[in-house]
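This document starts with one chain, in the form predicted on its own, laid out as structure tokens.
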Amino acid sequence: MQTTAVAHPNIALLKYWGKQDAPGNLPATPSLSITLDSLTTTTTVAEADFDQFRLNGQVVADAKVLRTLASWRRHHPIPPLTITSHNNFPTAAGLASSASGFAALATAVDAHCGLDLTQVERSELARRGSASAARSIHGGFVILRGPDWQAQPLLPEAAWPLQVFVAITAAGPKAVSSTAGMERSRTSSPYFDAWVASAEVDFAAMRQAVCARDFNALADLAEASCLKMHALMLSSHPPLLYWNGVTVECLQVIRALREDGCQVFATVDAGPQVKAVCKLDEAKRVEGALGQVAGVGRILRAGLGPGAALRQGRPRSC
């Protein structure tokens, strides 16, 4: 028997960058994200003689997946598994494929092994693989903060529909993984402590903006959080520069749209892809402007989507 689950990547509007120097894969700062609907990770698990991971059709020796399974097995009865996962968007390219991947895996394992976990417990399970995966367990607007570091829904996807365009400026994997980059910033940036110290104030302000459906306030806070995070990256040693020239051109286009009255804002994660978030009635204008930027390979379109869910299989005892 096999069990399949589907999860969606999320985009952090209030960024987190850096881990606590403690067990459990705990973020150093709180975050707030939106889950996307049209980007998906589909993951199937089946019992096997030994663990094997296949990603996008290729067998991969992924140390992070193996470490995560070992961590889960310290608390739950999980047998050796064959894991088959597929993303319908670029992998390891700054589009949160690890978030959707571990959220889908946690959901599939929970159902396949009959662990009977609550949504909160599945969020904690997913977080041990990727901190941002905790947020992909839920849909819509999601928060992740201490002291428990279990993601919680803030606003369902239908409560404040927004449009998201992802400008793909490079499809290959990034040179420095997010995990390695975060540790570099934590141990080498002179601004890391200031980044952590300012996080709670930024979190409270963004949470209030979302609850009030205040787009302009959300836009200002999200762009500030993005640029602050990339300044932290640049101040690391050696510097972390995830952008390329097309990234900058896209940011300039979105800034020009905002200055012309368009309700849109930009955000960029640990990669060169640019995400433009806008109100629904601005979608055509934003997509058209990004489509004219030389070097944009393609544009992905998404709305706010649901959390991770079971597609096939039934709970059982491993």
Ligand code: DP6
Second form
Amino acid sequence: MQTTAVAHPNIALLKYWGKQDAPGNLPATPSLSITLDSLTTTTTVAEADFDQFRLNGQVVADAKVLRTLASWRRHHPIPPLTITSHNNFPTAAGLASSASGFAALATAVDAHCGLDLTQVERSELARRGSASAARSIHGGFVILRGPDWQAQPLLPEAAWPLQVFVAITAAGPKAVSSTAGMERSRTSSPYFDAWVASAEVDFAAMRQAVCARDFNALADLAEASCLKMHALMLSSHPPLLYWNGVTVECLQVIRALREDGCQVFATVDAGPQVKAVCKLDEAKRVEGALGQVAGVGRILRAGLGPGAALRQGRPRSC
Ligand code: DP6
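So the form predicted on its own is up there; where is the form predicted in complex with the named molecule?
Now the complete complex, all chains and molecules, led by this one.
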């Protein structure tokens, strides 16, 4: 008896970077994201004698997964589980694999163990694993903010279709995880308090831009949030530099397209990959321009997608 759930990564347009000094994995700043469609994490859970986590065919001792299961078990009856997870995109390279991973896991565990959670409660479960995972419970444009820090849908995926390209500029996992990196920024950057203080105003402006479907306003705000987060990373001690030369080249190309009137903007997370978001009718031009950047390996293509959902298997009580 097993239960399978599917979830998609999301890309934050307004970034979360830094946690509150409190239990529950609570962000220090609100965030706003888009859930993607073609990138997928598929996770199957089954009862076992002890916990075991397999990722992309290999057994891994993932401390974050074990810690998260322990925190879920403090509130819910969850037996030992075999967890088998597969990503159809590069893992741990700044592509939000932990977001889709914990969203799929929370969805599978909820159904398999008959926890009967609401979508909002499931998002809280996912957040305990990885705060960005709370957002992948929902599709389209999603917000995550206090005081409850449960993600909420803002606009469904069909309401404002956009195209996303992910330019892969380096393979392999990043040197410093998001969790470790944001803690370093919180404890060492002289700009961390200013980052937190400005977040609510930035969030309100972006929320308004999305509701008005104002692409140019969204583009300005998303690029500003991304660059502000990377400035915070750079000001941490030791500095966090997630970019490589090709990352910068891609950012320049997207900037040149924008200056030429193309409706596109770029964003980068805790890794070297560049995500370009554009209107559907600009897709060919954007993909062509990124494809000409020397050093860009693959270009992944996605639209906006749905929230986490069960794929197959009959849920049962544990
Ligand atoms: C740069 O959600 O991976 O992608 O809560 O510690 O697991 P943890 O961090 P995580 O951080 C995501 C950081 C980001 C920005 C974002 O997605 O908002």
